[in-house]
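Here we start with a single chain on its own, the form predicted alone, put down as structure tokens.
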Amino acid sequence: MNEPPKRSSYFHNWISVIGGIFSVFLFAVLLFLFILDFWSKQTNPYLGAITYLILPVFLITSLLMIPVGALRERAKRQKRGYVRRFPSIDFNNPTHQKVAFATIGVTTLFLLFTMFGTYRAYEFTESVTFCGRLCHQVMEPEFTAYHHSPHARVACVQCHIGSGADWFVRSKLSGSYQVYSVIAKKYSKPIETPVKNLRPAQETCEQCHWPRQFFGAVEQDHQYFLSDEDNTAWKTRMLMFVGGGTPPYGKKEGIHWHMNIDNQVYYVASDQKRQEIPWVKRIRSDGVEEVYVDENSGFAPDRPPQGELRRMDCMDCHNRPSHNFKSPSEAVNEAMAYGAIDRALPYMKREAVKALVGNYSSHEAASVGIRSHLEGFYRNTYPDIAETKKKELGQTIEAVQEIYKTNFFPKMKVSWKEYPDNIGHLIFPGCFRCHDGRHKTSDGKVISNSCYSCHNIVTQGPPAAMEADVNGLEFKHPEDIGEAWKETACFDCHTGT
């Protein structure tokens, strides 16, 4: 009987050899990047993506090529009848011992690096850097606004995902599609809101903002500047009735009454952005239901609009807690209040707002346009001021340019107009979505639109002649419009410009 020819190892084939070469090379590169990332003091989103997301895929592919090539070689030899059913392993053979020890050592080392890499990959995908900087153009507006928000030290995942495996899995599945949409350029401009699958606020917001502490009143100071030549200042100080606490911690009243555990408030919006709410249902603690319907909507208590029946939570009012894009008027008021914009420059409030609402294609174009507008205005209208206050004008122009960079993003078509802020009712309906005096039950009970339900003005007026009354003042409009403010909603006139 003829003996089969002596054969070399199954791994002696081009597929396995190429896989081995690439595996060694990629492992060395990954080891170098691991060390670089470990010692780096600054987080680089692209370094993290390459190290923990991209290169591991190629490394695993290269490693798989080694056994695939061996199996393919074995199949070829099997056709010629030169293959044993099982390999012969003899641990008394020194060569087999060396191979076994080497295999165990390499496998152990690889598993250790795999565990470390998997953890770092998980940690990286949960980081603010991954969420905000990896998809730079798409997420630049949200990332910039986040860093100017009260939640700038709170990681994105703590609000968007929270704890628990179920929402973690949902977020990764959703994130996979988002990555695809960025690569395939299928994302919307601007990114649509509200987020449809956002985790309930009770499971995220209330982990820090404890509901039982929703009580009492909070003082708020607002400073405005008129659009006249003197940029006349106007201050308003009010007490916001937070309320909504649970005895013995606080009374069941005020703004957070909506979130009191004794109340369940549901609503159906008739538009995608939840700015039109014609149908509201309240379930009292005794189980009695009250349905309020906008008398001008055409709907009825037993015939709500088509759409989601949503239980009201924190996000229905605090819908821009970390990604708020300020209107030109609001941003300029703030900058003038803390001195970044020189209020001594005549008509600065008016002209700064005009410069901000120009039609610009990019931040670079906006910087040029804002400078051109403001310098041109003062050079043509107030040439003496343009010359004598050149330094102040230059600093003011830089402040206005910075306002644009942090609140306007032309490439993503983002500005304050695209994202209604439901806190208050100055330039968006906000509270008046329900508290407009038109939502009534079938027996005539009305959702109150009284100003005193939510706040009490204690001082108001120009700084030199402030009115004050601890018992509350009737609102006085900075410009004389008579009694029109009582009949017209703020946002009908105030558009942010």
Ligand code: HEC
Given for the second form:
Amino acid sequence: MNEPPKRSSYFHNWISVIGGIFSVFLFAVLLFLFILDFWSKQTNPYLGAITYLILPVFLITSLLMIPVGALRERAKRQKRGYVRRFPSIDFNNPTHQKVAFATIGVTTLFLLFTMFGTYRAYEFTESVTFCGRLCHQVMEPEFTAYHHSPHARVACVQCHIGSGADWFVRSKLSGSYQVYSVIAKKYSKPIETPVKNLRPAQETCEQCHWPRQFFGAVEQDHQYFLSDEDNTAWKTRMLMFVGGGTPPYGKKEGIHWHMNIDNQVYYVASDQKRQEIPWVKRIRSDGVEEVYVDENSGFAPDRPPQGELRRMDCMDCHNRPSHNFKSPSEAVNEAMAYGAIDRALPYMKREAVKALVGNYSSHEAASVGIRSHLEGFYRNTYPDIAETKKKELGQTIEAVQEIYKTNFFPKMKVSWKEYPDNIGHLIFPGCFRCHDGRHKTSDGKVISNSCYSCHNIVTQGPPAAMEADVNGLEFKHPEDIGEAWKETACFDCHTGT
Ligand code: HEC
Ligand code: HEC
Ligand code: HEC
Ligand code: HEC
Ligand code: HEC
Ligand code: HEC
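I have the form predicted alone already, so could you send the form predicted in complex with this ligand?
Every component of the complex follows; first up is the chain already shown.
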């Protein structure tokens, strides 16, 4: 009989041996990367992905190859007929003892590392780096805007997921699909909003901004520049009646209180972007229901449009708390106000806005286009200024290029136009989706539309001749358009350019 040597182990087969060699090798590499990641000051998204997501999969595969090879070998030998029993382990046998302790030791060590690795993998998928940088191009607009927002130190997951097991599981499930859609290039450009299934704001925003924090009014300063030769300046200071509060902490009033704490407001939008809201229901704190319908829309209190009945929350006003893509006019006004763009250059406001709205295919193309537009304009129209103010013009061009890079993302087709901001009413309907004076109950109650219900203008005018009144001024339009602003909505004329 050609019986094989008796002591030959099942592990003596190619699959197990290759698995073993790979395991040792991968384990060493993993350990090395792990230490590297641990000590390095900056998180590198690719190193993180390799260390915590990709290599472990390979390591586990090679580790599995070892027993799989052995089982296969055993089956083979059984078939040939010379193995019938499982090996017997005898703890009185010193060799068996040693092997058993070694196995328990190695397994425990490995489990500990796996647990730690899994924890790091979990931490990594929750990190801003993972969300914002791993799929660089897709998330670039949101990631960039985020870094310029008041929430730059709030992790993506704190708004997008929040805490708790159910949302954790949901987010990892939809997250896996998102990773797939990025790899398969199936995502839409720009990414569609409103984000469906965004977690209710009570469970995310209110973790940090709880209702008692709000009271009184918030001051807002705006500086504007007109499109004329002098870039004429105009300032407006206003008090926003944010209000809010629970009685011991402040009066119940204003924008926040009405919307959220005691009253419930529901609405049905007639478009996908929630920009047209013909039907609104308010449930007062005493339980009485009031339905307001846009008188021009053809809907009725008992006949709302088709679609989701949505309870109004923070996101229906603050839908851009972190990804605010500024309109050219707003961004240029700001840069002129703090001096990055030189306001002494004639027609600078007009020309900077024009340069920004050009049709560019990438950030690089935009940089070139912006430079050639502005240099061309001054060379042709003001040749002496182009000569004497070379330095100022150079700095201004850089500032305009920077505005483009942080607010426009041609590869993802993203700019202010694609994402309406629901706070305010200057270039998007915002508050006026409901507060337009046309939303009425059947007995004639109107959702307030007075310029004094949401804010007071306390100072306004050109910086040299400002009028002021703490009790509120009547709005004066910076450019003489007569009474047009009373009859036409601001956003019918203002588009952001
Ligand atoms: C302060 C809360 C907050 C933080 C922090 C935050 N987001 Fe958002 N994000 C939102 C809200 C609210 C929306 C929904 C906008 C809508 O539905 O109109 C949104 C929408 C998005 C969208 C959809 C496209 C768009 O621009 O609306 C993407 C993509 C996105 N966020 C990615 C990220 C990434 C990546 C990070 C971290 C770098 C992040 N977000 C951090 C609140 C936040
Ligand atoms: C993890 C905590 C955290 C979460 C969650 C969070 N925020 Fe904030 N928020 C902050 C901090 C910190 C600031 C900056 C405060 C400051 O500048 O005084 C801020 C500022 C703001 C501001 C004022 C911005 C300004 O221009 O001054 C608004 C509005 C706001 N958050 C809305 C939201 C909304 C809406 C959500 C939910 C989508 C949200 N926040 C979620 C921490 C948070
Ligand atoms: C009806 C629309 C509306 C709703 C709903 C709303 N807000 Fe506001 N919020 C405003 C307006 C308007 C301001 C004034 C500042 C501005 O215009 O940016 C403001 C201001 C704020 C500020 C800055 C206040 C300060 O004292 O500096 C924070 C933070 C904020 N909101 C968070 C929230 C959170 C969190 C929620 C949900 C619980 C929420 N808001 C719901 C409209 C709204
Ligand atoms: C979905 C519809 C809707 C939207 C959008 C909306 N509101 Fe309202 N708002 C209402 C309703 C309904 C009332 C209660 C009716 C009333 O008092 O006029 C109300 C009441 C108010 C009040 C109290 C008015 C008063 O007379 O005391 C303020 C202030 C207010 N809203 C501010 C805002 C601001 C600021 C925005 C935009 C950031 C906004 N609302 C967006 C529906 C809306
Ligand atoms: C339903 C509440 C509401 C009503 C009514 C309202 N506003 Fe406003 N308005 C706002 C909010 C909210 C903002 C703040 C936008 C922001 O945070 O930038 C704003 C901003 C403004 C600004 C600054 C524009 C900007 O974004 O630079 C002006 C000017 C203004 N309002 C004038 C008016 C006038 C004039 C009327 C009357 C025709 C009016 N508002 C009615 C809520 C309201
Ligand atoms: C009939 C059209 C029209 C209406 C309606 C209108 N505006 Fe204007 N607005 C203009 C024009 C034209 C200018 C001058 C633009 C320029 O010189 O760049 C202007 C300029 C402004 C500016 C200064 C320029 C800037 O950087 O934005 C502000 C602020 C402004 N308007 C606010 C408002 C507000 C608030 C409302 C609504 C209450 C409103 N406008 C309604 C046409 C209009």
